[in-house]
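Single chain ahead, written as structure tokens, the form predicted alone.
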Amino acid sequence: MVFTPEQPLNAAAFGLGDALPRAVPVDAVVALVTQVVSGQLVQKLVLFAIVFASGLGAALLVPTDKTGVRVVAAVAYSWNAYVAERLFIGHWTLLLGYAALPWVAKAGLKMRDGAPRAWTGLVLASLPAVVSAPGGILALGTALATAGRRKAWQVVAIGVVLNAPWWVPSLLHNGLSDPAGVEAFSARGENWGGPVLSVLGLGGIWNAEVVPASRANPMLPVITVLLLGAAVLGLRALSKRMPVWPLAGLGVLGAVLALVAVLPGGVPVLEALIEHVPGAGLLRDSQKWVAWLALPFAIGLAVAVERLRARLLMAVLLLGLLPDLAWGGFGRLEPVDYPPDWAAVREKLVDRPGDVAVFPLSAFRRFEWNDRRTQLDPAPRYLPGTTVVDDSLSVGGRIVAGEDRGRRGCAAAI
């Protein structure tokens, strides 16, 4: 989760560089904000917003006046494998969009009911999500599922406008990614239940290094099935109070998309799409779409235990299933200071022409000052100007080509 004291504002931040605009518009937003406040403060605010907004939003989405029920929804949505794994890998922009989904759902329901100026609420709720392309798509899908067919054209119009900062620059690129990434970034099993039950338990991320140890619990697949069954029963009861089945259907779609690469025939289909269809690279790392399942699961489970006196016991059970998210993942999440040399180099490069080459040419590094943990190279977000990197990635011994096929890619090849 790389933040820098002051991120430079350059063409790449707006998606106008050689690479695909994957960090658009978030790089521009962070660059503008860090002109006013330090990056470390921005990072702390983002982390707080992810945890607080996701839990509060899920709690308020449940139509009940029982605090215990809302606590179950909050814990189920904010304390799960999806949040843990994406947090450990540093995908804070995706989690910011995830945290916005309950609020987007509430705004969509208001649009469905014909509330005055409900569209403004949808715009405001979607803003944290549209800092990234996946987050914007997650928000758009959630809004469509909750606003209903009669409001669909308004929702799509809002979504197209709010997501323009990333899809407009995408038109300037060929938008094609390496199809080798399909298998490399496919969902993986975390226990004997395999990838299917891992994904249905909101886990299954491709990177084994970020998977909490508790996900290997041999009882977890059984508990996952039981909790999902309870959530379905809860959604059935909840459907009498609010239209939840479209949201549940979206959750099923998210699970299917997350599992496409591990289903028979899924890999060649995705490879063909990514190789020939611009923008289809968003289907890589498909496990991220299981975020759509988390919200109906959380509110369904909360309603399922609404009539029980052991509501708080359910919340404790959910916490206990993922103990290694506590205290920053038992030390996995901790702030790390940059060595003074970084600031010294930045000062020397200010107002100097030309690009900066950082050797070895790799977008992912292991520094001694960060305990040799794999991390994104902070140079492009720390040093002024344009930094030359090789954005290819080695996953399990397989090289997935980067998406910067222009000048930077040529420099990396040299």
Given for the second form:
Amino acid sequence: MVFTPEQPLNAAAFGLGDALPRAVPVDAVVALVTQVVSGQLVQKLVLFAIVFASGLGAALLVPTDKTGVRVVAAVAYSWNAYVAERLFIGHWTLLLGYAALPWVAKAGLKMRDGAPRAWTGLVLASLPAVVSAPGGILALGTALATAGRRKAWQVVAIGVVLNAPWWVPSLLHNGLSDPAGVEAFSARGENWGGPVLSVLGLGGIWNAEVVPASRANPMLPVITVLLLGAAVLGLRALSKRMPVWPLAGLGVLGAVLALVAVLPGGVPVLEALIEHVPGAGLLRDSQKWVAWLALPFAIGLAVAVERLRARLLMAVLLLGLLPDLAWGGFGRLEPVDYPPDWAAVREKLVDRPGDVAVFPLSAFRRFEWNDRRTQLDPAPRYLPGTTVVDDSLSVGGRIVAGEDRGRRGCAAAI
Amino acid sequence: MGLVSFLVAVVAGAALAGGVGAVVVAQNHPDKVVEQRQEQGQKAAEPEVLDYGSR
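Show the form predicted together with the partner chain, please, because up to now only the form predicted alone has appeared in this conversation.
The complete assembly is shown below, putting the previous chain first.
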């Protein structure tokens, strides 16, 4: 997770560079905000908002007068494998979208009820999500599922406009990705339950290095099935109070999308899509779409324990199932200061013409000052102007080519 | 009785979280790997392209 004191406001931040606009418009938003406050503060606010807003949103979404039920919903939604794994890999923009989903669902339900000017609530709730393409799509899906068919066209119109900052610049590129990424970034089994039960337990991210050790708990597949069963029973009870089945259907869709690459015949289909259909690269690392399952799971589970006297035990169980998320993953997440050299190089480059190239060309670095952890190269977000980067990715030594091939060849020639 | 059992459950949960967490830290803390490498006097060969992650 890379934040810098003051991120440069360049064409790439708006998706107008040579590379596929992946971090758009979030780079522009962060660049603008860090002109006023330090990136360090922005990062802390974002991380606090992710945990706080996701829990509070899920709690408020449950129609109940029992605080304990709301606590269970909050814990189930904000303390799970999805949050842990995406936090550890550094996908904070995706988690910002995840945190917005309960609020989007509330706004969608208000639209369904025909509340006056409910669309303004939907716009406001969607704003944190639309800073990234996956977040924007997650929010749009949630809004469609909650607002109902009669309001679908309004929701789609709002979604298309709010997501324009990333899909409009995408039109400048061919939008095709390397099909090798399908297998490299497919869902992964974290225990004997395999990828299916790992994903249904909201985990299953492709990268084994960011998976909390507790996900190897041999009891987890059984507990996952029991918790999902309880959540379905809870949704049945909840369906008498609010329209939850479209949200549950969306959750099933999310799980299916997350698992496509590990289902029989899934890989060739996805490879063909990604190779020939612009934008289908969004289906790469498809485990991210299981975020849609988290919300119906959390509110369903909360309502399932509504009649129990010791309902808070469920919250304790959920916390106990993932103890290694606590205290920033017990040392996995900690703030690191840039050495003074970085500021010195930045000073030297200010007002110099041309782009910056950092060798060896690699999107990832390991520095002594960050305990040699693999991290995203901070140079494009630290140094002024535009920094040439190689956007190819290596997964276990296997290279997944980036989309900016012309630029990579140019940089290699230098 | 309900309150007592709730408190017991909270304490037990916290103890479980702390215990498992401590084990996790001891085994998997990123610094630990670096320390071990330094103790063994090993210097890792730097690949040209670093892994984003591994499966």
